[in-house]
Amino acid sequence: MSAHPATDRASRGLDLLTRFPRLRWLVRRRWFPLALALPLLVLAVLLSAGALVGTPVGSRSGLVVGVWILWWFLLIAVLLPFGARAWCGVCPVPVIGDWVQRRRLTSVADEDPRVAKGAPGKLVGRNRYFGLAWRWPRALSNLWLQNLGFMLLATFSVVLLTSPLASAVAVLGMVLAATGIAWTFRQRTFCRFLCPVGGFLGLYSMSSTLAVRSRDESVCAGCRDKSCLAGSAGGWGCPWLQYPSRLDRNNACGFCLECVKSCPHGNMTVFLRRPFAERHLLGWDEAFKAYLMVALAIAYSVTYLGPWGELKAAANIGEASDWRAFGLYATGLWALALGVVPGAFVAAAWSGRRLARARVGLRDAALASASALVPFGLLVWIAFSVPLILANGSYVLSAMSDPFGWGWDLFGGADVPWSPLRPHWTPWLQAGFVLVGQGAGLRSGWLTLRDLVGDRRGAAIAFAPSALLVTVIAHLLLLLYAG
């Protein structure tokens, strides 16, 4: 739990479930959000099957275009900024694993622990689960494995973008892994600690305008049932291994909305708040996630959007088969993400701390400075994603009309020729997102250091080297995007 809950309490904003009774009715239904996750699971399986037996051309594959162009853009540019981890609530990857654990789709296995002895399965709180229901090791209860998984996906990103087979293996592999982990470990362990996408979703959801929180802390303090944690007849105990009534950050809230259903007092709700409301990072694992996401945004921008074709060819081991060039590319990518960028920001935090003569530890100073990379990184990734959808958006209709490349025309767009959408907008939009991200990042970093150092002037001096580094990166990206 954050050490700065007052920051979040002051920015809770508008209670959406009170303001909109129909929305409250919807989120309290047992079939929501499963009613969205199940069709997405069917779609993922069908598109993956099509990728295995259909066209080998990435731009004609429904899976490649649907995931790496349409889904990615909607996730990074719409769902994360405005819906926090809402994608996690409807994600198809853990659906089968949830059924393996619960042996039911919508109903709740709620039992009194005092009278439920001898029944099959295992009680976790008041809910009965099947499988081994082991606890995840405390030493691995962080983002390090997710950081590693995301780096592996990032290393082979060009292959995933061009090979339907590779994309199908990645998607189906995640479903199988999530199901196996669900049988072995309790609740959403895979989503919380292993999903390679989950790490950056948690990090950037801090900037989102939505948050699940309790309405009245005094109600939670007086509640003896703790149903949001232990479960009730209305809902499962938090699948994300959180204590929902004490939430003050979005990072590990998967927006499953079980706490809204399970709370007997109706005290859990969804708030609409100002953007960039959360700032504080809690450990090196979160800071390194922020570092590597910015590093990968730089590397991807150079590789995909830059004029250096040989660099993209080196990254595409699936077609070029030049392992020496790919090895150099991968080594450079890992060095940038895990060495150069983190080293530069830690050195900047150390320098700022010395300049300001602040009596704070290097770890605290580095985490505070890294908070600037949360809004900055999110907006830079949106800027990077703009040309993906504007340049390749016309592929979406054609690929979805003929997802297997078998000559179908499901939606009447199979023969739509490739045509970039408003290409002259691209540099302006990219520049705007980078500048907004820079401004939001600088503000976040300075405010976080002000909380840490205790005075405005000292915080400004302590943050100056990190602010300069953010500004240099923003300027280099502007040169690349807008010339």
The other form holds:
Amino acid sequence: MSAHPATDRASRGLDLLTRFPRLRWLVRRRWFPLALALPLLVLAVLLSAGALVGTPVGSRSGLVVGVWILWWFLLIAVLLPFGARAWCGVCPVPVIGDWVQRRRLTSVADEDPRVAKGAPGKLVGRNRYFGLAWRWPRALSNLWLQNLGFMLLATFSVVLLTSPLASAVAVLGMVLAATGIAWTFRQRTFCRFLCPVGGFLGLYSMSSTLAVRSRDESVCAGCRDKSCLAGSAGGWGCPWLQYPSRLDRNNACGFCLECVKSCPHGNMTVFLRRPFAERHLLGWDEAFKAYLMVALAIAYSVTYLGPWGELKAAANIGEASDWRAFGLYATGLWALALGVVPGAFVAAAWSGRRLARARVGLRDAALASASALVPFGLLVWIAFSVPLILANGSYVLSAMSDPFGWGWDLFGGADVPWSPLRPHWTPWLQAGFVLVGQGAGLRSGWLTLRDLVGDRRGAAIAFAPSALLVTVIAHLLLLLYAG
Amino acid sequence: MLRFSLGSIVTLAALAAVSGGLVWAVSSTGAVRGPVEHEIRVVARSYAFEPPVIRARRGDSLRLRFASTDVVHGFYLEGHDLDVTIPPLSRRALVTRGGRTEAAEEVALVLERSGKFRFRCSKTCGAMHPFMQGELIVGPNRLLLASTILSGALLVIGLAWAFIAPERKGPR
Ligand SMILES: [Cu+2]
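Would you mind generating the form predicted together with its partner chain now that we have the form predicted on its own?
Now the full complex is given, and it begins with the chain already shown.
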């Protein structure tokens, strides 16, 4: 499909569903992964409702601690690197919207388009949907809105991270928005083009060790009914608006596993593969996602993990409301994420291309260089998140035992005092993650440029300025984390 | 795809050995002065400590006094079994060490381990409380030196390897 294979097809890895028949049985159940998403929806709504009326103290609120310590750490350090967008498969946010579109929980509305006429709803492929089922505008079918949404959330991160009320409004707002968009637009339009979390999950899932792919291309080539696209009695046509049999990158695959169920040939499966396998970014929207995520990781490391009180005060608009200081902080954040970091990397790609005398466009060179920021960004975010769990992990037990601050003791940990878990390991782990990210990033950037330029020496020269920039950022982070 | 040849493994091992030796050498040369006692008054306010960074060398000792200018804060020192409760407008703090808590005006501490140790507020003091922290950096900071050298080496060796190693045959 794309000009360059994102992963070499020969090394797709271990076919988990063939290797583990029990896993295949589970994955092919209609109630999976909904059976995980539904309880999570109940939990999210309960914790959010509790946060609206319960304790205003962030570190005692079940929602704040559950989302911003437990969920965030599991997401960035476990689910994303090892499970790609597995979170999206169990995410509670779109569950109600799915029902609005399908009006059924587990079964599939599968019909023959030639026979089914005049019934309510709308046929898309062979599946009947309710709601308006509009197409999302082409001009917005990219990551730009997600980039914007994430920047907005990132600007007010202190309020989100510390205020149960703000977190509840954010969670419930996401559920409402996803439901409204599901009624208006077809399938998982919200997840694809609007969810602020989905943007970086898609980008970093390229580095993940898990991938949904077809098993045998020749089976797909001879396939007539294209059930993975159009749906079948076994499953809905891809809700993520992908053509599953031709998937060669993880970005837009939400691990709903419908294609595994809908394929009548059992040809869709889940592969376990080596990390950092996908490298090619396809547009400026993806490159900017990579730039701004690295920029925000630096900014957050300085603000949240640094010793500088003035910066924390400036970012802390919920409490201090010094709008001038906050304005400066926000301006700095946006300038760094959308100006300085992208500008530096584009300039590096430009100069590398000049040095190597490579006959490639600036856009192509910049996108190829930015592929270094996929593994690097992911590992830097993991490094940033280490102290969340090592220093503040004990809040999970206490806050989950008394999630609303009403004096409950569900798990017998309500009175457990704040007790850090090996916090002095933090700098070591952080330095390790930064170095692994730098190494994997340098390798990705160079390999991608080699695909573009054609020869390894030319690629090395063209990549050198960007590689230097990645290394400078790595040094900066090492200084922050370990110095 | 990158496959690790014997040559690249030997190179990496040699690199690790050289950088390790270098770190040891550089970090040991500065250690000629004798131990020093640092007297430091730690002032806590929402949400920062003053001084934000305390620098010392292994073998030095700290004599810490505490004060808070607003509400009750804590001073939990990572890796040192020390947790202090700092009441506002008082010289006396509640010091917890070795499982015992007692009121004291001063805490003495011998720095036996080098590295970076954050001190964190341990008493919920407001919205940003979980991020209220400062740093005790005890030299020689071998982790910083080693990781910085490794990071630089990754760049240099990586680019050199990409440049020198033979073109790989085969389909792409
Ligand atoms: Cu405090």
